[in-house]
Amino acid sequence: MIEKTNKKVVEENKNIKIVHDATCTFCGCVCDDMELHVDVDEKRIIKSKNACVLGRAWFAEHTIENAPAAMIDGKEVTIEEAIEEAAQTLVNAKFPITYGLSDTTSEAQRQAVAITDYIKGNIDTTTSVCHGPSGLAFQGVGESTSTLGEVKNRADLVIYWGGNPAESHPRHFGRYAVTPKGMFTPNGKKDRTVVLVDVRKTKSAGVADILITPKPGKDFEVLWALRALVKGVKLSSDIEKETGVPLEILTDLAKRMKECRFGVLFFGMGLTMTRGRHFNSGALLALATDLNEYTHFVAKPVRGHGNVTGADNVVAWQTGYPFGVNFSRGYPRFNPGEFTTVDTLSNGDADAALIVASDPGSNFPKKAIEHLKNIPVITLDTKTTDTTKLSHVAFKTSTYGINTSGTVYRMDDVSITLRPAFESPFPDDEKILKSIKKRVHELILKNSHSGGASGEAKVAAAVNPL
């Protein structure tokens, strides 16, 4: 009893700062109703009210590391020296690439695009290894969309396809789509029908009123069958042999979709990164379009990283394309499979890399990682990773949303301003990237005046940056 009392006294004597309406940037839900309790003296978050299990870990694990702010080849240097070396490396490269960007602010993402434009390089985001196929489908088919607020207030039919939000986005059910009470869904879950389509039973199955388990790799066939049924086409019962889903179940789902007031299709990487890829996403988006002839239906990808949606938005409004963009000809070109980072590394094209808030050294294919080890790599990250360990130049930066403000985009394309909890001794990504951009600009102009090899080839972009 005395031990518990003493612990309470110590807790009360701590210098605690409370941050209201803070934002969790761990996943694409970007929940902005956090109440963070910060130990000001120790510079760490000791409590994160309203956060899910992933959010609590995100806040608790982010402490200030006792590490150099900048290193070159593993040796501590000043930030200015590292910026100079990074700029020289990028300007002298023939095929420099920029990658990552999904765990930083949109302001920093904009600087990365400008740098890549200056050096006539190649820019790509983590979208290329997750919802890249959806990006292709959006361009080919279009997207019927809405905000998560509209889903909360209006949706009476919610379909999750190829995802497991219970483990990947724990608050998606409770805050946006399944149990929350809305303007036209005053009874919450009782006013909604929840359908889960997945090849296996996951922890998300517990909230589902209807669970559909197609054969692996047969999502496209199931979606095309639903499109046919929605349009009134009669199908043979043999469809079950092809898809693993009985005709009566498909017919019932098609009927429910046509008769609901507001339906939504949430889809994950179980759809985009399996057999069919962008054809799967395109079929789902086309199904949503078909259904709008009968009711109101929307479709949204469930995005992973905290600001991966922002990365797509920023790169798209800067270049016209969401990821996998090349500037080598002086204007942006888009060609997934050629200009996406796994390919530029695996094919041995890239001769320098700027990696921002990402760790391809731990999760890319072996061939890509081996090439990454053989070229000069510049990294900006909040922690030590496999990629920072192999870096030529490594910057330690502050954590967005915890140490720095800025803008991020929720998975429904709604922009949110961050409220930092405590300061970091390390600079933020935007500041470092701005400094690199400035020095790159100076070097390109200097080379052009002195007739340097890279001068005239890059000066046009330097004079007219994005």
Given for the second form:
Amino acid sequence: MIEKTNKKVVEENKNIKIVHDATCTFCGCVCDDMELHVDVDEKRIIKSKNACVLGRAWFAEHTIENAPAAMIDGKEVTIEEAIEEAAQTLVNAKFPITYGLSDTTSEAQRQAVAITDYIKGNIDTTTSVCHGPSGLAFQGVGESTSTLGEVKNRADLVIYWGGNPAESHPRHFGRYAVTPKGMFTPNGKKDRTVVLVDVRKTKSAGVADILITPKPGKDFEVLWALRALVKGVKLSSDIEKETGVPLEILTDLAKRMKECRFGVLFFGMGLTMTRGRHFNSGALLALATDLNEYTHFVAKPVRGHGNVTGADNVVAWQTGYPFGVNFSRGYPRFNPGEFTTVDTLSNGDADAALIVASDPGSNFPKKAIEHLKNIPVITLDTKTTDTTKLSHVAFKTSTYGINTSGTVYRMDDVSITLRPAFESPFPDDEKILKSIKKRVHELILKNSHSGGASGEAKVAAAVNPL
Amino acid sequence: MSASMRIVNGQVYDPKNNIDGEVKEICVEDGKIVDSVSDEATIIDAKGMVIMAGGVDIHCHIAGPKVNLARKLTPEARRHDPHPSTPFTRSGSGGTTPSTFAAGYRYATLGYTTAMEAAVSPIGARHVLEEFEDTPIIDKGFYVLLGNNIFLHNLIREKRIEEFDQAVAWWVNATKAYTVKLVNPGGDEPWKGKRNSNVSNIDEKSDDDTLSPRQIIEAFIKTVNKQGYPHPPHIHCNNLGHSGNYITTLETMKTAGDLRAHIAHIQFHSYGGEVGKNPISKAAEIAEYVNNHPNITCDVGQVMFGDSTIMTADAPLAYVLKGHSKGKWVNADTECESGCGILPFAYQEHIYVHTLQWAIGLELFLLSEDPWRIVLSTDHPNGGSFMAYPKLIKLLMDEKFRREEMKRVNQKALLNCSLPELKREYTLSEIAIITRAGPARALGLETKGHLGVGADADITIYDLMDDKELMFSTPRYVIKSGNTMIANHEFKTDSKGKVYHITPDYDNKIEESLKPFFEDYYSIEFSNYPVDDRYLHQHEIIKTKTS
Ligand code: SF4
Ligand SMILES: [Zn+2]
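Now that you have shown the form predicted on its own, what about the form predicted together with the partner chain?
Every component of the complex follows; first up is the chain already shown.
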């Protein structure tokens, strides 16, 4: 219906294609206003208009590498051989784990959960190592939240807590929360008060009207003090000694929070991954909830990777739980701390791993990496990483948003369809995972029918059409 | 695809075709009901069994952003209700907000083969369609929330009715919806923009607004009737849950005049009494209006005792309930379009209000004179899970059971309603109407809800039992599109259902007004907003007057 045709133009004797309204999946902002100039012959993006510096780097670095599409133990094989080996490995494992998923489409994520369900394995995503505590806090207290457009249209008080969006999510200020002009904020930044709460002074500080720097590890105490002040409880000025923030500043902030028309609290990993973890996120979410007695107030984690929100959503709709899910009993069980990947690896439980679009081999604790080296690992990745190097089966796949379409979820759960820029010779994650799933299901049905003469026929009839 | 099949010796309840329990052969070929099949057809002997079309749920919440938020919010509600996999089917978890696979299979295990998700913000449509693809067996569609859409409000306010018609059709196309849904029309702006306040009167205009809920309702009813959607606007009236709200409900129905409208979960809108005080039943007044106005259809939204999840685009209502439950709560605003509130809840027999709600729902069923226009629903999961449908059927069919149940509830509440006086018992044929034939007709789904030639071969076969709860919770066979999904209570295969949607005509010129609005006030690009066809997987377009 409103499809734009991608015009081909000739620029400096090059065959250039322009893709409008493409989406950057580098960070959770998932900006969908990219104008990509693609050198069709060279297969690369030469210009990404509207992208921030991170986005520009993301688009520029994705060129087509000359490398095998599939390898077993470092030797090139056909994709079919690799799929067979991957399926056999997963089906024969007693405690297979699936991990990663934040940098791929929800279509691929759906296949990964299906495989894990069939093999009665364990599925977990990068949420367990970034905003997992926010997920647990959410289960405890709930959340008052909104899409980012509502922030742009309405928010007159914007508070960032424990994050440095200027460097991690560069367009968050300009596109959604600080400077844009909205329906009830026609003058943009002039209509908003911006508060930054962070133990460090970061590049984001420049945007703040009010800067608050608590002592490290005292976020929870500051949040709890604010909850008290909002409810009209008197606090002693000792609070400054405890938290590093003077009582007057806290009192002023509590007043602003109650008096604003539409307030928002954004929070980052500086809050969720420091002392207190899910208690911190919980206190922040509870503060936003409390404020709804006086005005309209929302809160939102500023999430990292491109489609980590999609991973949470897909795992939740297919299993009922967002991450850290185990199927060994034939149905999903949720237990972070037991079924989260750092734990299944460090405890030595996992005996095979399917890693999709993630590099635990470089960023996990040492003990977990050691275990990963001792078990057969299957990886799908667009590039060579420490994890692909230690893999038994390694698939090279195309990049979502650059070579293939699919769906991603922004940090506020808004979904967007990707508009790819140029084709890759490598298949996408969904395609590989679908083939593995099909083979895994065949093998499982065969095992459950084994022996009977009509086994094969029954299997053929029964293969799940989903 | 599916083999041909002959079902013999069963008692058929097919009210649309005036078949009331006669023993009759049902033949199936290529997924449809046919006149006859060859001798090679598989034979199912349904002796001692009751045959009905597959059930049709006209109003439930099973997929999309708010349902998924609810799943993430309440792992504890699913922990003790796992849904194991079989060699053919996927696993999941249940509770009042089951995972997608569990939802599809569990509907099938009750003999339901179609379910409509009743509230989807336009921006959430893509997400819903993704979940639909993972919701097996049942066919489904969804209603798109347009009653608090700021762009459309502006057009109504400025009396640009021609453009309003076009814009509504544009939105329905852009989201692949089945019809439009209004929820507490006009209530989002005071909620989001005026410190969590709400509208309380259908004719209320706040100081800086010149638009009342009634004007919004009227505009949508006119447009949708003009464009001839198979299902009229699906309306969640203002003032849900508040004492005295039956006046608003009557006024909403009167606004329709003689044009078609569907009133959702009408039980929640049938309360007398004063605002802020305990309600009393006004079921009789509401039932009378519905009985006398053939243009109105409704679903009941029965409350069933036990756990539920409140999940609604009526954010102010969820906030009021949070005040009672004192537990966790979710609010989720959608830019320019909608609001949303979610919280875990439980209806308890000893509480006056909960008993009254339970009783009013039953009164509405028992006072209704035309079963074709009152549909069985619990507004799943708001009034209770769809898994409670068999028990609800027993309450309607078995007066003795109803009396037993009445002994266990708040007796004071029973004094403020007429339930104790109502002796009526639903017949099997009437149950077939309120669970399949009626909703299929209200939805304009001509191949659903009956077993005549040309109908979809969605068939449920129950063992005839005295205990109707047991009977309706354990069908022996469930056939979907001619495939035997369940035989002797076991899953035999898996399938995806299809998506129903409509494509009313509109003039592309409306995009010239929409685009600048999107550029100014939305956070995603205009061209990325409409959902493209690939999200439909299997689908069927139902015709409107203008498509
Ligand atoms: S803010 Fe994030 S999504 Fe947007 S262009 Fe920069 S890296 Fe990409
Ligand atoms: Zn509903």
